[in-house]
Amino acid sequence: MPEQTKYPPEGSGSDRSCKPGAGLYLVATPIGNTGDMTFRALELLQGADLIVCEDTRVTGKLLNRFNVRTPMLPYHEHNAAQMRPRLLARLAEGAVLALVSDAGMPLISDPGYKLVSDVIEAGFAVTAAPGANAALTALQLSGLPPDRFLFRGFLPTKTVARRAAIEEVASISATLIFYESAQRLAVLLEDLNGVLGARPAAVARELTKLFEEVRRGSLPDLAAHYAAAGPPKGEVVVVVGPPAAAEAALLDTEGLEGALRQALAGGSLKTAVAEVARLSGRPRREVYARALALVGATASGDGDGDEVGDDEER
């Protein structure tokens, strides 16, 4: 059986004896509760050379928490360009790096990516300490099914671009997992719900905090919520279910247009396209388009018909 890591490690404090081997450190941080420091990820900051961080100040407070006193230096994306060849004579001299981003696992929705990726090119060991993740945590909690997932980060800002990130991950037969600032969720989910449908989803926030909550139900009722609720405290993880197996079928060319058909029959283009690329988790534009190729080139200048345009115009 191992030897156990006692806590405080061994090299906490004034004491630096405990050194690592030189190389990179991709060392993971709490999300939230500081209890989820990990040992090993301790004894890396304390024995490191220098801790790269995306901001000294939020760092800091995590290592006077733990009596690390360890150099940092900032690395973010405005001057991630002029530091990576700084650090990368830092590791051709033998230097120990550990690099942290200011909450959760480094390179996950923050700019370590092209370092650890010029760092590896110029042959330098790097290897990881994981500890806790928001993306992982949310769905563990949402619910929703775990065994395939996608994490997509952030989307756009922008209206249309946010729209078009979400139609391409539509029909994928995955839980989507996206991240979202307060502010912006109400108009997230309006999005999602406007192209992906009626699915199942989470919204989780505070994680590991004391007023962790986890909102589950389907993206038309959360996003109402929202919506009347205004926006809520703290970071926002959201968590979307895959297309749902019976939906599976209208994925074939030949279900799709039997789809549209049928949906054509009965109401507007513009309701038509928007019901089938629900059930089938197409991209609303390919619907669109299959759409008037069934109805005709007349069908273009139905009112309903301009919604793909208008929101171009946005």
Ligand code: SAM
Given for the second form:
Amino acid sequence: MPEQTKYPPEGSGSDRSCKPGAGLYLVATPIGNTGDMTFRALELLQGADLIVCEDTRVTGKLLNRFNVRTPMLPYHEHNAAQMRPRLLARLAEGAVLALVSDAGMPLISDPGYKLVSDVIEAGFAVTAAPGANAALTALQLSGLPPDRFLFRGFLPTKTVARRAAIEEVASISATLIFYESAQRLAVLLEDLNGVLGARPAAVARELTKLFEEVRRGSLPDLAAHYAAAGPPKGEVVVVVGPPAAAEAALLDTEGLEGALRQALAGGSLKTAVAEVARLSGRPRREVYARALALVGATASGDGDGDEVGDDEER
Ligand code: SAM
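Moving on from the form predicted alone, kindly provide the form predicted together with the named molecule as a structure.
Following is the full complex, with the preceding chain placed first.
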């Protein structure tokens, strides 16, 4: 039987008159609009013994705005390993710790995962005060199907690794959500378009802020727009629609090979590869490799000798 933690820990901030019970509280903060601070977040930040935050300057500004005077302790990727034992020791003494990130929900492309897993492992109470989050807000506004989605967060910055990461999620039948900096937006869109093809997408910018904007369109159109316009101001989330049903059918190995067999029966290797690459949105080189394997398997020869050169890469 998995161990059960008591929820909410005694006095978990729902009653203004009592201090929250000991434990770790994951407290969401606004992603731009300070009006999105929740009452419960304020109560917890006020009632905590310590606010564990990424950057004391960023969180300090927010706390000043709401007159919260609780001491802060920085917790980020460079000091996390040293800080965790100290934080666990404070929990063992019965302290109330509030974990916040610079903005939005802690742990979501922000520090905290290892701390939470250690706190659970050590048997201390952990609970969350949810609130603003850029990924879900972008999904809501994207106009794309929200019933099934995959949050992929930030992709690697190196081209080969980034494209490989996109290929990994290409066959998933779900709306995809990516975080990216405005500076790198055009490169991300170019690669998404290169790997996923003409899917519907949206770029959500400056969510909850004065200049909030959601630009919706196909991946090629959005890629062309931001390549020409240059980096936009502020923060962005990219949301990409799921593969169309016909495309999805071609995205698993079986579907792709079935389509290739059919196309090879009716034409040359080159034509078959071009057709299936277009339909599936898969890179032509990958489809070509599969086609060669199929031709090799059935004829144990070199096929019809057609080649797909670099200039034909999508
Ligand atoms: N923990 C945060 C959350 O819950 O959304 C995310 C933090 S992550 C380090 C920062 C990224 O979130 C940005 O690069 C951007 O992709 C996205 N983001 C955060 N605030 C945003 C906003 N107001 N508008 C658009 N994107 C935002």
